[in-house]
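Next up: just one chain, as C-alpha cells, the form predicted on its own.
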Amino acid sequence: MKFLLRILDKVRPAFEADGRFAFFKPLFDAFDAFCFSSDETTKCAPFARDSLDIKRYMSMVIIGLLPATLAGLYFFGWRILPVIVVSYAAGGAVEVLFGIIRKETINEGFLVTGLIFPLTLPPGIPLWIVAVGMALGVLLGKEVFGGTGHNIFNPALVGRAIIAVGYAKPMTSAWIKPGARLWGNLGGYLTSPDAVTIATPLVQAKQQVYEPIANMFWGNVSGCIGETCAAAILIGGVFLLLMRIANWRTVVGIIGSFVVLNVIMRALSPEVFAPVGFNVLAGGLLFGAFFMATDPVTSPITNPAKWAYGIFIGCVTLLIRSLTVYTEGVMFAILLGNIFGPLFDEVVFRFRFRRYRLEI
C-alpha cells in the first residue's frame, strides 16, 4: 500500500483546484479515501476523535451483508455476481457525476447501497433493469435531496419500488429454484430453463400453502437474492448489533410488533394471516429489519422514536402482506416509516422540551 500511497501523492497536484485534472478531483478523493484514512486534522482545540467514522461504519455493514451475499451466490449461482457489478456500476456512475458537478467528495455510502439493492431483487432479473433501478434509486432517492446525509428515503428501496411498479412482470417472475445439490447452484453461471419458478413462499401462502420453516431458515427456497436464507441474515444482523452499527430498538420493534400483531390476527382470521413462524422467516422481513430500516440517515435519531418507528414498520408490513394483493410489504412499510420517522422524533423533542420548560 505504501507504493500506491507514493503514486497518489505524486499525482495529487494534478487534481487540485488549479491542476490539469481538477474536474475529476471528487473521483480522486473518493479513491484516496477508500484506500487510506484521512490525514486531515483540526487546526485548533478541542481535539477529538470519533470512534467510528463513515468509512469504518460502511465497512462493518458490508461485512454484515457478506453472509447473505454468499448464501445468495451458493443457492442461485454465479449470475449473482454480474447483478452486483451492474448495481455498483450504475449507482457509482450517478454518484461520480453528481460529485463532479457539485465539486464534492464522493461518500462511501454508495458501497452499501450498491450491495443492498441487488440483494432485494429476484436472481433472474434482467441486468438492464438492475441498472435502471439502481441509477434512479440513487438519483431520486438521494441526489435530488442533496446527497448522502440529506435524503429522507432509503435509496435502495426507492430504486426497488420504481422497478417493482414499472417492471412488475420480471420482478414477479424472475425467480430461480435454489440448488439442491451439495454445491448448490455453483456448478454454472445460469440455471437451466426448468429451474425457473414463480412459487415463492409468500406466493404459495396466498393459497394457504406454507413452506416448511426449516427450508426458509437454511435458504432452500426461491426468493430474492439475499432474503431467502434466514440463518445468513441473522449472522450478519447480530454482527451489526454487536458492533452497534444497527440499533437494537428498531430491530426488536419491527420483529416484536410483527409477531404480536400476527399472533392476534392469526387467532381472529387464520384463513387470511399465515402462521407466525412462517411469516417471520418468509420474504424480506428479517433482511429489512437488520439492514434497511436501521439506516442512520433515514431512521429516527431518538431512542423512543426508534421504538415507534420499528413498531410502525412491523405492523404495516403484516397488514400489507396479508390484506393486499402484494405478497410482500417490507419495502413499502420502510418507505412509509422513512416519511413518519421525523414526525416521531418531533413528538419526542416536543415532549422532552415541554417537560424541561415545566421544570424551569
Partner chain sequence: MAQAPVPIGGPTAKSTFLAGLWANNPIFCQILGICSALAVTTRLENSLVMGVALIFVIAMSNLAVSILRHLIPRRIRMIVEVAIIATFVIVFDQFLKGYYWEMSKQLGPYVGLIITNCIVMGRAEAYALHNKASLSVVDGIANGLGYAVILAIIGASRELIGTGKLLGYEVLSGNWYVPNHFFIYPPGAFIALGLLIWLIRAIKPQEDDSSQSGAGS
The other form holds:
Amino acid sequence: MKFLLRILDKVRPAFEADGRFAFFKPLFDAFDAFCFSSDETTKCAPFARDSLDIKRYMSMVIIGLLPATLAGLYFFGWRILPVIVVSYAAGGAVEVLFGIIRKETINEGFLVTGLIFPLTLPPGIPLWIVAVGMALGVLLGKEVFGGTGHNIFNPALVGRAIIAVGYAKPMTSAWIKPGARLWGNLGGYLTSPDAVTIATPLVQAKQQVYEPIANMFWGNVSGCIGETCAAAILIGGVFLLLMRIANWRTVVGIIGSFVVLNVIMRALSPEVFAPVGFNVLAGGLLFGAFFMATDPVTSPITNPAKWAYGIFIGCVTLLIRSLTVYTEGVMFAILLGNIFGPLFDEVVFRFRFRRYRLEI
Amino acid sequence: MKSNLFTVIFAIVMGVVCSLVLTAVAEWITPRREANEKAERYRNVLEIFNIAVAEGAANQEIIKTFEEKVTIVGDDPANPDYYLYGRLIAIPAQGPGLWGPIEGLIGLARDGTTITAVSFYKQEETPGLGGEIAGKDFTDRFVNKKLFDTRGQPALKLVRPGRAKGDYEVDAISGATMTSDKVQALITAAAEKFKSKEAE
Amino acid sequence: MAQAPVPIGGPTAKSTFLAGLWANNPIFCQILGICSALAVTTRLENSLVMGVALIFVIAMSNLAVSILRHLIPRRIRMIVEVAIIATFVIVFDQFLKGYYWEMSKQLGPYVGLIITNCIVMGRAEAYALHNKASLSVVDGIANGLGYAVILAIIGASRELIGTGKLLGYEVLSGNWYVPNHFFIYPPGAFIALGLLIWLIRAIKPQEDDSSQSGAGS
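What does the same protein look like in the form predicted in complex with the partner chain, given that the last one was the form predicted on its own?
Time for the whole complex; same chain goes first.
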C-alpha cells in the first residue's frame, strides 16, 4: 500500500489544475479516495442526515450486502461475478463522464448502486442488458438531477424499472435453477442461461402453488440474484440496523404493514392473496425493505414520515403483487414511495411548525 | 368598444360561416370515410379466407371482390354473425384484452371445426409479450387445430408453452398468461355464439 | 406569454420566423403543447403528420384571426378564436379520415385535441391579434415548424430505440438489436422529451430565466 501511496503522490501534480492530465482529475481523485482516506470533507448531501461521512456509510452498506451476494454466488454460480463487474463498469463509465463534464469529484455512492443493481436482476440476464440498465439508471436516476444527493429516485431501481419494462422477456424468463448440492452452483459458471430455467415462487404462486417455507428461507429457489436467500438478507440487514445505517422505522413499517394487510386480505379472498409466511419471504420484499427503501438520499428525513413511507411501500407492494399482471411489486412500490417521501416530510413539517407559525 | 349590436351580429355571422364550412366538409368526406371503414372490415375478412388483395388496393376494388365472393350471415351487416366464402366460414371474435379491446377473426374449413387461419387485427397488448398475439408465429399455431369437439362443444384450449398436444391444444405465449387467458375467453365466446347462431 | 426580443421597427418576416423556430420555440422555451408531443410520438410517421396538422392549423387560424383583427369585438375575441381554430382542426381531421384512413386511426383523438393545444391559441392571442396577415402566417408556420421538428426528433428516437425501425423500415437489424420497448410506452416519451430539452438548453445560451412561461397542455 505504501508503494501505491508513493506513486499516487508522485503523479498527483500532473492531475492538478495546470497539469498535463488535468482533464482526468476526477478519475484520479476517485481512485485515490477509494484506496486511501480522503483529506477532504464531503460537500454535498447526505452528510447532514447522519453523523457518518459518506464513505464510511457506503462501505457499511457494502458489508451489509455481502451475505446476500455470497448466497447468490453459492446458488447461481460464478456467472453472477461478470454481472457485477459489468454493472460497475457501466455505472462507473457514466459517473466518470459526468465527473469530467461537470469537473466534480466522483462520489463513492455508485459503489453501492453498482452492487445493489445486479443483485436485483435474474441470474441468467444477458450482460449487455446489465450494462444498459445500469448506465440508464445512473444517467436518468441520478445525473439528470445533479448527481449524488440530489436524486429523487433510487438510481438502481430506476435502471431496473427501465429494463424491466423495456426488455420484459429476458427480465421475466432468465431464471436459473438454483444449485441444490452442497456446493450449489459454484462449479458451474458455464451453465448457459437457457439451460435450466425454472419459474420463480411468485410466478408459481399465481397458480396457487406455494414453495415450502424452508426453501424460501434458505434461498434454494429461483429468483433474482440477491433476493432469494432470506437468511443472508436478514444477517446483512440486521447488521445495518445495528450500525444505525438503515433506519428501523422504515424496515418495520414496510414488513409490518405488509404482514398486517396480507393477513386481512387473505382472510377475505384466499385465492388471490398468498399465505403470509410465503409472501414475506418471496420475491424482493426483504431485500427492498432492508437495502433499497432505506437509502438515505431518497427516503424521508423525519421519523413519522419514515413510518408513513414504510407503510405505504408495504401496502403497495402487496397490492401490486396480488392484483396486477406483475408478479412482483417491490420495485414500483419503492419508486412510488420515493415520490411521496418528500410529501410525507412536508406534512410532518407543517404539523411541527404550526405552533411557531401561529405565534408569528 | 364596439356596440353590443355589432358584437351579436359578428358572433352570429361567425357561427354561420363556421358551420357552413363544417357542413360542406362533412358532405364531401362522409362517403369516403364510410367506404374506408367498410373496406377495412372487408379486407380483414378477405385475408382470413386467403383471397388475395393487392397491398395498395383501392376501396372499391376490395368492396367489389368481397361482394362477389363472400356472403354476410346475420341481421346487422356492420356486426354479422359470421361470413361465408363457398363453404368456408369466418367467425368474428372480440372481447376485452389486458389493456384494451381485442378484435379478430377465426377461419374454419368446410367441416365447420378445423381452423384454417386466425387473425387478431386490433389489439393493444403489452409490446413484446401479449402483443405477440398479432404475430404470425402465434396465429400459425392455430392452423389445423379443431374449434369444436365431437359433440360440438367449444374445446380449443391455450396451454402452457411447449405443452400443446393433439387437435385441441395450442401453445400460449410465454410470459403473457393474462393476455392468453383473455384470448382463450374470446375464442370460446365466439365459438359458442357461432354454434347458437348456426343452429337457428 | 414569453416574447422573443423584437427588433426596432417591429418584427420582420425573418425575425418572426427565427423566433418561432428557435429563440422562442413553443416546446423547449415555452413548454407548450406537451400532451400531444408525448402522446403521438411513438412513431416517426405519426409525429410528422401531427406536425403537418399543427403547421396547417396555426398558419390558417393566424391568418383568419389577423384578417379579422380590427373587426373582432374584444369581449368575445377568445370565443371567436376558438371557433376559428376548431373549424380548421375539424377540416384537417375529416381530411385525414377521408384520405389517410390508417393514419387517422393511429392518431386517434389527438388531431381533434389540437383545438386545446395552447400553442395555437397562444399564437392567435400573442401575435395574430397585433400583426398584419402576412407576418402572422409566417409566425404560424414557424411555430408549427418549431413544434414539428421537436416532435420528429422525439418520434424518430422513440421509434428507433423502441422498435429498431424508422418510418416502418427496419434500420437496426433484428439479428443483433433488441428493441427497448420502454421507449414506446408513455414514460419513454417523458424521458425522451426531458432529455431533449435538457440537451437544447445546455446548448442554447440562457438569456433570462424569468421570461419562461409556465407549462400548458
